[in-house]
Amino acid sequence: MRQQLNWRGAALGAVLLLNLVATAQGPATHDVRPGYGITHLAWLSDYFPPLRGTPGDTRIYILDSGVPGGTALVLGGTHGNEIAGVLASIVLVERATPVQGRLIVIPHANNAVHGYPDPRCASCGPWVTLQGPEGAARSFRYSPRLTNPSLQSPDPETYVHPSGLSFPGEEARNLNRVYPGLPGGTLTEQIAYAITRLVIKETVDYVFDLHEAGPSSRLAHTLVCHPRALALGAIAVIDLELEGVRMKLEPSREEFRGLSHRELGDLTSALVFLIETPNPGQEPGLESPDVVADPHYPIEQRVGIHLELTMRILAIGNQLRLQPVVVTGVPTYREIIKTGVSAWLNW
């Protein structure tokens, strides 16, 4: 059964004085152009009302076939140098119509990372650009992987999560260690809160939450799933693995609190995701690196993975006769591969 979280109304005044500088900046926009399938817009700060006007407030995009169903929510931008699971978010804003049931997407899950440098990410960009047809071209953010440190207070030197679980001062502006959030706590765990807000709300029955790590990482080509989704992970994973992908399943340990795929599963019904690709910007010590063109890892086969798995899982829960969740318009890793991100984008 789902759990609500408790709302704290003696602490939104302090929220909105915490709030009242990072209002005064508003909200990032980003170049995402909205495919038929979108029927309804929202903002993040629809189920958190103290986010609206913050850089913390961010685009909400909802496909609703209109037929009973389940409903699946993606967060592309959890991290701001993670930009292969942007791009396959924006992707399904642009290309994707729902058949049954609902998908919700949100590309920019923390738009409060943009809008300053970061020495430790060398190709943070600001910028990473796709080509298109006749000359055209789009420029999608490219930040550091952290919110920004002006719009909360200074690094504790240990950031300590509810369940007791300590992490380095700077992961306190990390959204996935402070999952569920608060409602009274800084920017980053509001913005965590909402979107557990929004899952249960919305009675979510699938989260793809889309990362990228470092080549080298042993988090490269993983699939997380939450206990409860792990039998699905696994049938995704060797479905895949007869794409030519390997993908490595790994489940949501419980000492790995803070994060999307334990909380979020822990305190819904929710099947939890988290699909980690390989990112050469993330790799350590490696000079220049090209976060679209990389020889090895480019951008398609990332966007690919994320849309791939995401698809396929949903398909896998349909034939298991799970809350159904039906989307088409989505292409398939051997597409993307084939014709590039930029042939699925609208232009």
Contents of the next structure:
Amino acid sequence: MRQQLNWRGAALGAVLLLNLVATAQGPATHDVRPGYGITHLAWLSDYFPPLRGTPGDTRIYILDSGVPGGTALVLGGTHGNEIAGVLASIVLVERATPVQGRLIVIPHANNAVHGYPDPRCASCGPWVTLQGPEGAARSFRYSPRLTNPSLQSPDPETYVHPSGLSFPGEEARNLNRVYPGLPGGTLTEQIAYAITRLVIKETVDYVFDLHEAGPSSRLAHTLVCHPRALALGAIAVIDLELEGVRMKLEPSREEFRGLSHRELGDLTSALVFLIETPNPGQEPGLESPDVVADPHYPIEQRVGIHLELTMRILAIGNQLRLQPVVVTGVPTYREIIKTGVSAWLNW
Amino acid sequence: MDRRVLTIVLLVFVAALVGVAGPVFNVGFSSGTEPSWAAATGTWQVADGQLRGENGRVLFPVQVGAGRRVEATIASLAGEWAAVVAKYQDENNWVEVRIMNAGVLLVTRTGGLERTWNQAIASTFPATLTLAFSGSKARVLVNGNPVLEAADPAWETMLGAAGVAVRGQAAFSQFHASSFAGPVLITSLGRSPGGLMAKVLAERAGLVHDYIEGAQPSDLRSVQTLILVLGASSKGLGAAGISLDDELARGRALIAEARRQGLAVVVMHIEGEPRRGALSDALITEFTPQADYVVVKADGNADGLFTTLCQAHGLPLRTITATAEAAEVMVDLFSLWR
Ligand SMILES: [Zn+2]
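Okay, that's the form predicted alone, but what's the structure of the form predicted together with its partner chain?
Complete assembly follows, chain above in first position.
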């Protein structure tokens, strides 16, 4: 472990340790092949410089139409094993074209989850492969849910969110428990802080945080909405059912402190949504789940739900005369279940 | 059960069988109480929760004018047709929609002159047959799906009784006549987002409404109908600092006030199976029997709870398969189709 400090601040013990490790290894890289829609590349550390050069930094893809309108932010990979959200984000980066307003995509919101075995699924990861045309293949990281413990340890006995709410200690490494984040906090808290800064600085109007859950979990097939976003979510869920997809609608409650949809929604004017699709890799007790080609929950279905709901909510917002964000080139649910995810990637 | 055959001559009814609540008239046949009503023609008996008729017509004490809908659930048909009757004045003046195995036939007789409209459909039983009027127009629905529209200027002013009729033998499990009207107050009992979904759908249906998540009896001002959307989650209630008992009490108070004012009450459960469970079921069991009309999404009634409650209380139950269809139900119930 190399000892090197690349930034100064009111660093506490844990923060200090984290940065020692962090600089030993930069951000993980990924196979993302931006399409014509991408107008700018950025780093999460652009919004919080102390993350620069650390495994917590991550690529940000900006699709700016140049036409005045609203801004939507899509977060994939808040949890490293929730691969449908990652792949949906990558489809946006590779295929979406902005027509009005801006779309900002972070395919790996927590990029510090890689490089250790998934404690919840021994046979899952560390890569999943999608087949393309003419024998081509692309591999995407399938990593655990939480920040790599070697980058942030030890876990506290109990993680106490600044709101006073407490969680089991390991949740200190869960990006979706530590919002709005802390500039002088743990690596995970700093990532959350940087995302919060981005939402504020870019005056984001919509946030979509893409997740997955075990198929038998109450959460699978759920759209969680900040209360200000609930009416929009209701319309989307009602309409999506007519496409053959049943989603539960849940408002984000007071007790969801630390979660993106609660904190970002309370702290900013953004309409915040969290989408959960079913991932067999997260089902407790499954022997060797196929996280891509499960017969009941194939990846195209899950990616399709993320993309369709995101685009639908933006379209409904446009109809309701909210800040318009118009994006084309994104497959509908029906299109992607027919063709598979690969057909919507760049090869 | 007493299977005494009733041959009926006059128009009488038994209060125990009939829920007269303002704009709504419901008759079920499963109360076990023997009716002592009268009917125009044929042979009728009540047995096993059904009204069984042969070659005749029964009329109920409800008048159908320009803005009413009449519906009956036909459990089985052995014979030519079963029908819903409306605007019956005498043998020469009435409207009737008949369902047969291969279609529906709308017949109107005014001053002894008959007009008919027909539509071929493949009928299966049980089937709910609805005849709805709006001014000079009429609409026929089978299981909530519009199958026929017609117009006759005579219907605008024609007023008469409603009932059911049969040629051959048929069994009816439910009769309902209503003239639901807006504006409505929509509230959720159990604080699930179903209430907000109903609001979105009311907007879509063009139904004038107010949506108040935690509506109180004092909010029942200048409305004609109360829509209660049932569905609870422990998280929802817990987070709002509300107990199940609070919601039960609020629901009781709302219904009491609605009844005091003579308002109609529609109960909906439109979020399906995920919105069932102990808390939701407590609300469903308490409030479904007090409705004038019940709407449920099919997967929320997979265990038949709503069917059982509605049958036991003689209430019409409308089943939808997707939440969005609740907008169509509103269009139908509140005659927004004209
Ligand atoms: Zn997640």
